[in-house]
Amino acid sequence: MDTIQAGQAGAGLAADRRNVPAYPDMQSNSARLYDRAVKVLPGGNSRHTVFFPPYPVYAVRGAGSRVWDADGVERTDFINNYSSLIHGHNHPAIVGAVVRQAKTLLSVSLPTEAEIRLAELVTERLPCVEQVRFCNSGSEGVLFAIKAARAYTGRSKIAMIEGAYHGSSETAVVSTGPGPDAWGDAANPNAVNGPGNGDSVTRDVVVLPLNDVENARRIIRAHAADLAGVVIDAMPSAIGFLPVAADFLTMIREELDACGGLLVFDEVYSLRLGFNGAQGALGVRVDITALGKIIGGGLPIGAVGGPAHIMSALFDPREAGGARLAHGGTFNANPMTMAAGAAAMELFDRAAFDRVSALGDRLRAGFTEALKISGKPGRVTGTASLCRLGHSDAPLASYRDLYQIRQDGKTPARTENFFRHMLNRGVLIGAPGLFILSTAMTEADIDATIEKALEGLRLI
């Protein structure tokens, strides 16, 4: 990538100050539509995560890497639906998969070659996953992970990450974003409830500090006889992208190894870290996978999946007994979204994989770079085709670093500037700074975004 100059601006910034509107502008279609939405929705919407203030702008139209909003303006997606679009907006190949899906059967309470096709697709290319079932979200695909990781072993306990997030189940939200007046030591963190949750549920939750070797294996075998398994992402989006360390992972499979638990992966996100997922890249032995996003082709998708001894022992019902965990959902594995899903990681090859990490070590060493030339705090974090840029220096080795990095008084202000200045340059981010890529983007679309990236780290 050539080097950024310092005062660039480039012929291209002047057009998208013409054709970008400034926002927030309160006559535009997107802040009419949200002035209907709060009458019939809390909020405005139905996913916290969309909305931001004073209201989000409404999308009606994408394509490729850009998606357009209520008043006509073009953006690049970089958030791309939280990872699920790997091929960006509406792929022809995965249009034309669920147009011709749609034709024949929309849903049913069969089982179709769709299924079949897709659970092909998973199984070659995740090393430790033989079987897979189908469910609807990645809340639900770490939901059925913990309950089979529970059924298998016979034990309650469930260790997590302190600050990690595994979607809104009642135990995966323990912990996930506790204060100081809760959260205790650091070597010991508490396990803190999450709204909502029966008064019982932390009982059954053991919260492990992140990279912290030996308090954490203090922790594992302390608890080690009851403990079911521990759940990891390999990258937590929650905690800014901070990789799990090799020893930390380490000893964690060796721990449960020794105690009879089992290895949960939330790869979720982190399947994009490697052609074979986390646990590919890794090379960790992993006893159940947690599943969703991409592999749904951007249609709704869960999925659990682990060696065939678990997987047929909890879910077939050709077993003794039956099936041990019940397993339904009216919408489980439905047609459109397996023939969405089997035409989205088809297209997502090993080419398609090298050529979208490679973008995304273009956008992070830009990044990289614009910081260095502003001057202004911040740090880059991601691998692959996952990038954030936070606004601080401060040290970041775990959540609570991170919790109060954003209670410095600076660092949020910065963050939403950031995060405005690029939605008024045409550019889509996550509002903590997450940049998400696809394989619709290009090199162009990247150093346009670093050199916009450039100007906002100015001005903030």
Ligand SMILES: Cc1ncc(COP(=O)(O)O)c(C=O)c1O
Contents of the next structure:
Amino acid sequence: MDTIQAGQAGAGLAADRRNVPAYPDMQSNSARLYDRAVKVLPGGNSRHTVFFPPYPVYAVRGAGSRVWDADGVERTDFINNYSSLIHGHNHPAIVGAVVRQAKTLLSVSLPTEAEIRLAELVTERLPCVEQVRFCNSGSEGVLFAIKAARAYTGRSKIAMIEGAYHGSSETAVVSTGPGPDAWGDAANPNAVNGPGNGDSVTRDVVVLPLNDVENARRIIRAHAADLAGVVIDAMPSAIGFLPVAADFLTMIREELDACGGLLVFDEVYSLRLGFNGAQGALGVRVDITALGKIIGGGLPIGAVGGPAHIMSALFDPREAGGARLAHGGTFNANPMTMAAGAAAMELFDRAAFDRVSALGDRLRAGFTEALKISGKPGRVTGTASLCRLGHSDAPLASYRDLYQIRQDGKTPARTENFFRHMLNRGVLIGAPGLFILSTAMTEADIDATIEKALEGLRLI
Ligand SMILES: Cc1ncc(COP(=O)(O)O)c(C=O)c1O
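Alt. form predicted together with this ligand, vs. the form predicted alone above:
After this comes the whole thing, all chains and molecules, with the earlier chain placed first.
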């Protein structure tokens, strides 16, 4: 069955009552919308991550754990807008807050109380965030976290893990997807520039091998005098949700303390890893935190936060000489996002966190069992409400391992076939095998998904 071609898996299951017509169907409403889209949008849309060939299904409506497409097909949504919909679609409390806000004030060039409320919720939640500033995307949150590290230390170099994704700013895209022709020695990775960047960007980026304590320590020390900070995502999604090891994190904290650089935690995704974020779960002292996704309740958001002495020194216009870092933004802290975010974060209390994390445990255990039953190669990773089912059991300890796995033609074909199978069985997942849960899900949703995954594993 490994030779099955992409697109075949799942086609025979079109009789699923919720899934007529089967994907792909070039006569479907989604296919027609895509035809229209490619004329006015390069590739058909404004976001590469929502495209899959031959056409993406178009969304029309969502409710709780479900999303309906332009052909009326209902699916359980395991993408949840790449993690931002922690409560699934259209939670009544969030919709209520947004509607109330919309009737009162859409946007304005004055601060609002809604901004204070969300800032209170975020700072109560995150142990290393006493003050926060809002922006409109996680990319912008990371961008400002990097600027903050540079401005606070007066140094220019930023270190990042090879292959980790931190959004689309110039510094952040360095070495997110390098190939063997450019990546250099594994113990000493090159900083590989992102297309569209100026040549000078890589001069200020230092690339670290994930969880390689001794080599990363040596690299950090070599740049210590110029190092503004190290950016860490505790469980990078682009490296298959591989966790950053405790001894690696301890080494980075020690080295930064020794050289005076700052630890920047990218919690855009990893806020889901603990009730108090990844920083709370790991018990690590973080200097600057970048945020996004779930704190916006489903509307566009980003944020940068940290201890008051750092945040005030950089952003407070009352400081002598004014704010060191200019931070405007027409839609920063816009009242609609603030209202949605505050409603979502109020709902995401400890009980909600524990429940959705337990659903994640149930899903991971079910997938592990399904792999065993099917006899197919694979691996289940993730923590709390984030899960990935990969279709290879080759060693995976770094971005380079994942890159090599993807070179073996069988794994990408299995991954594509599995995605297609799930789509045709009413389950929308992230194409690389990502399952991102919401509090709207039930144990029955999880069990049904495990069943469908087992079917899929048997087919691919
Ligand atoms: C870890 C991490 N940082 C930053 C970003 C960028 O966030 P946004 O897509 O809101 O710009 C993402 C997006 O997926 C992310 O996963």
